[in-house]
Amino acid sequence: MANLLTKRVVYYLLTALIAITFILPLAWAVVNSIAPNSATSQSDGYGLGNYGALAVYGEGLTTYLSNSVILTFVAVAACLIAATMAGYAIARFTFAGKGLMFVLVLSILMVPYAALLIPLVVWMSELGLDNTLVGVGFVLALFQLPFGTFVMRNAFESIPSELEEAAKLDGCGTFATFMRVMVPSVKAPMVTVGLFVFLNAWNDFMVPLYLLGPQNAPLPLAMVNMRQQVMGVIDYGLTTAGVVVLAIPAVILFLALQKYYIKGLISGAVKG
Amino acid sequence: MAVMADTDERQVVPHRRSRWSRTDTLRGWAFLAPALALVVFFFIVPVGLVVYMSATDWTLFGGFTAMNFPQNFVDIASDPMFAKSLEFTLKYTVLTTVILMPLAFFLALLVQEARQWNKFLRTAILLPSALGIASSSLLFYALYSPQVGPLNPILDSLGLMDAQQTILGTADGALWATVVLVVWRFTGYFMLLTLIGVQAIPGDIYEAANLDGAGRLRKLRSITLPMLKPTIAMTMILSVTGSLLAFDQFFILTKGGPNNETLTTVLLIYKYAFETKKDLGMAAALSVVVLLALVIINVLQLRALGVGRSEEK
């Protein structure tokens, strides 16, 4: 009995320690972001001084945040539209070139995007998409396309074809059937795909670093640019405030949609 | 064209591969059009272009100047920076994988029972996964700083560091600091992948083992580990390929320093293109090397995974 009790105590102590270790850096960021900051020479007490300074830094926080929102929105929309439509075609129609297309999409997984950014620097300007949030949103959408197509194909395959046949009998055309009958029945997998694209696009740093200038920088890139611009004195208060602003939407969405995150992992989210 | 317009009305073998209906082909490609556009413009063309650029003199500001195949590759092969970056990248990959995988495995076993407290724990460990590598790196950059970070003074007072040094100021310090950050960021993700594998093992196997009087370690060694082989293989692939491509964390924490001691190969691509050489041709050649290496590793690992799966049956 005493043995069992000791085991319990050890288990709770150990696991509590582990939980604290993982949460502590985030908690510290929040505390440091409202701590008195010598670099911005704000007043001595705790307060939102760093956030105030962040709001007016460089192009201004609202610019960077809206850049992030536009970029993420384009990536999520483009990937969802392309992946849902492609998943449907691959699951439901039999036609020449289908298998080849599926293999082509999956082969994107093989190629690291770090290797494609050099040609994209040149090619995006040929397309007139260099330094545009829409263009970079498409690039981010592409890298989530294999996962999205894979999940959506599986989703459509699990839906009985009677549903479509009923819609056809009611006089729906192919596209109307797709929009009115099929898409509503794969909402949950679409949320899974959307969440993964969101987290990746919202947090991406490398693609914007190569392809976007300071004015069109999304928040992660702006934060890094900001840190480098201040020579000598690095403003850590500003940095941690930026990290908190970046983390809030991601953490909220993540906590609210954890179920879908796990579903995504089960379907084989191969990109970290 | 051997396409039959009215295959639907024929009763014979509707699944014959050679008979595609024309409407299905049209519909199929119409639905594939958005994905196809993304793939052509942002994948096929860049892959072709990187191969082409790797065979040219292509400067950052001057554009294409001349073909020079295979000069870029010859330069890379004899480049001490490339060798150094390769060595460091491999070292970093081994280190992260060796720490990350057992830790994630241990945590997955610790929180596998469906209790309320365990659910909270899983969420706590998983929380850093919501953050990007870039934001995590910025966060740890502040944590490691001598000005506001708590870690520098702690290490100093424990005598683990030269009083004149900072955590990121030494080669070893910078490497370990990055490994700690990456482990913090990715453990939850790998724990969850392992947990999914653990929960897929049928419970009656353990019950049978219990009847045979098998202890905890015995069950771990004879049931859990062998049944988890495909999961372990998959997480290892993710860890290895992910670490080989490390960029954000080193760009933000160390910029490859001190003295190029933490320069990864992907960071070298960036430096050659925009900083030291301003040479896109050279950077493209290095990209092709990285691309080929990763494709080969991926193919080998997928094959290994496939073997693992068929063994399981």
Contents of the next structure:
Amino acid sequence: MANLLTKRVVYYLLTALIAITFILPLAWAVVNSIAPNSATSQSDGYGLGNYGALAVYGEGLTTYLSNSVILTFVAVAACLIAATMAGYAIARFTFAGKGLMFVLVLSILMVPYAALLIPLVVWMSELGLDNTLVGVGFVLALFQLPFGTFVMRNAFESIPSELEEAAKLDGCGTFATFMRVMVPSVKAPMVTVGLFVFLNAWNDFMVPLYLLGPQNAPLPLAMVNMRQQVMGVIDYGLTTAGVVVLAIPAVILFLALQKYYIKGLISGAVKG
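If the one shown is the form predicted together with the partner chain, what is the structure of the form predicted on its own?
The following holds one chain only.
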């Protein structure tokens, strides 16, 4: 009994320590975003002056946010469509080289991020898609596609084949069976993939840095220029206000969908 109590105390202490480690930087950013800042209108006491300066910075906060929304929406939609169809094909169809294809898809997960970026920059330029939000959204979707295909393939394999056979006996073709029976059965894994792609695309910095100009910059890229240095001093008030605005949509979406995210992640991990 004493050993069990000791284990629980250690477990809760470690959990609390990990939670504080992750929450503390965000809390620090929130406090500094409303702290006095001589470089903005928030020069006396705590308030929202840094956010007011952020709203009119550069091209304007709404421009940077709308660029982030468009880029992230394209990435999530493209990755979800491609990963769902690829996962279904690998899980349900029989064709030559299926196993090798799946191994190749998974092997991309092992390739360093930067190793794929340079060839993609060249190809995007040749296709005329560089410096476009839609083109960069496709690139971000491509980076997340191996993980999405892996989760969706495992999700489709967990569905009993009798369900698919019953739909075909009722007259459904392959595409109708896929859309009406199979896709509704894997909503939780789709939410997992969508949320994973959203978090990575929303916060991504390197791909927009290489492929987008200042007029199409999303918020993470615009934040680099917010570090207005005067005599070597960084404007932490304006920068942390940008960090808080960037974090709010991701935190709200994750809290709203966390039960589907965990459920889908577990269903994808059971099979393998």
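C-alpha atoms forming the largest set that superposes within 1.5 Å between two forms make up the rigid core. What you see is a predicted model, and the numbers here were worked out from it, not measured in a lab. Positions refer to the first chain, counted from 1.
Relative to the superposed rigid core, the position of the CA of residue 116 differs between these two forms by 2 Å or more.
Fitting the two forms on the rigid core leaves the C-alpha of residue 102 displaced by at least 2 angstroms between these two forms.
Core superposition places the Cα of residue 11 8.6 Å apart between these two forms. Taking the core as reference, the C-alpha deviation of residue 259 between these two forms is 4.4 Å.
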